[in-house]
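Presented below, as structure tokens, is a lone chain in the form predicted alone.
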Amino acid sequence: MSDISALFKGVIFDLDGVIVHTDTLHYKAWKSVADRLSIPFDEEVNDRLRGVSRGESLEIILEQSKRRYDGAQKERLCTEKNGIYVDSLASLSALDVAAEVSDTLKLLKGAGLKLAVGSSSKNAKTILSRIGLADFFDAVSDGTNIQRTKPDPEVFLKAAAMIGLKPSECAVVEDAAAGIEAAINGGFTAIAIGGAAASNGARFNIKSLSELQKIILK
């Protein structure tokens, strides 16, 4: 551990769009399903899916459908999408991680901070393993251990509990408005990156993870 002092004891990161950009893979998987069902799907609709669960994402997509789907049919559609998405994860590797991401994680870890992932994705651990970053994180709270998705703070509260910290001791880094709202609802310090910077409420707005050094560390 270095002698650098930190303003927080832990940092919780959203995964998609923050640590690694799998947004395109999600988009292509949902579009494949939507196209098969002849449902309009574009980037505008896709933006509404950021930070929400697979089931909620499907409900948003089905708003444009002329037919009704029962629970079993919806479950099959979610399974279909996830199958397409998981297959596409095979293309991920350490090369998909920006240098500033790994450098920032090394710096924060070296300063003695606890690091965690708080993601609605049920594939978070698989993704972290494929991109070679699993060892950086002390805990992963994801879609497999939560009942409520963002903007409910459950995923972040569980992540904080896993690393033995209070919400007030942690910063949350998010790229989705729903994630920023979830962080604030849970009593965390919200740091917005990417698209979330346009939302209101985050204490800090950053353009790249490298800026965390100025915020987190003294």
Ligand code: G6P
The other form holds:
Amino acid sequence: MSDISALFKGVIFDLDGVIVHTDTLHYKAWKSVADRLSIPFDEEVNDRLRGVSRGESLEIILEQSKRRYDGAQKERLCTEKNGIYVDSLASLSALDVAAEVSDTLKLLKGAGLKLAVGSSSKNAKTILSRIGLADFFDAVSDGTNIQRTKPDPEVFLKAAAMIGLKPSECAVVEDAAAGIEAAINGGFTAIAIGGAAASNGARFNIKSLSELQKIILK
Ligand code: G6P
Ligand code: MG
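Take the protein just shown as the form predicted alone and give its structure as the form predicted together with 6-O-phosphono-alpha-D-glucopyranose (G6P).
Next comes the full complex, and the chain you just saw is listed first.
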């Protein structure tokens, strides 16, 4: 443990759109499905999908559809989207993590904070592995260990438990409105990054991850 004192004992990071730009890959994959079905889909609708599970994302997209889909058809559409998305992850590498992101992560870890991932994605571990961060975090709570998606706080509560901390001891960094709501619902300090998460009651709003340093470290 270094002698730098910090406002929190731990930080829980959302993955897509916070650590790495996979939010744009989710968008492209859903866009390709929506275009094939002639369903209007744009960045505004996409912002509502941030932090939300695959199945619930599809429900939001289908709000704009004229036809109805049964359970089996919805299942196939989720499989189609995930296939496109997973294919697009193949080219990810450590180069996709911005320098200010890896520098900030290392700085916080060096200051003795526990760091965890709290993501709704079932592909989180694949992504962490591709970007060279599989062993970096103290814990990973993701779509494979939760029953309820954000804005339910489950994913963050499990992450906090994994690193042995109380919600009041952790900050959550999120790019999703649903994620900020989840953090607040769980009793965490919410830090919003980017436009989609802003103005949703977060304690701090930042534009780049490097700003965490002045918020978290004293
Ligand atoms: C993250 C993303 C969402 C995505 C969800 C599920 O929360 O922000 O856009 O729908 O994970 O991802 P998955 O990889 O399991 O489909
Ligand atoms: Mg996100």
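In this text, the rigid core denotes the largest set of C-alpha atoms whose superposition between the two forms falls within 1.5 Å. Positions refer to the first chain, counted from 1. Predicted, not measured: the structure shown is a model, and the values here were computed from it.
- Residue 197: CA moves 2 Å or more between these two forms after rigid-core fitting.
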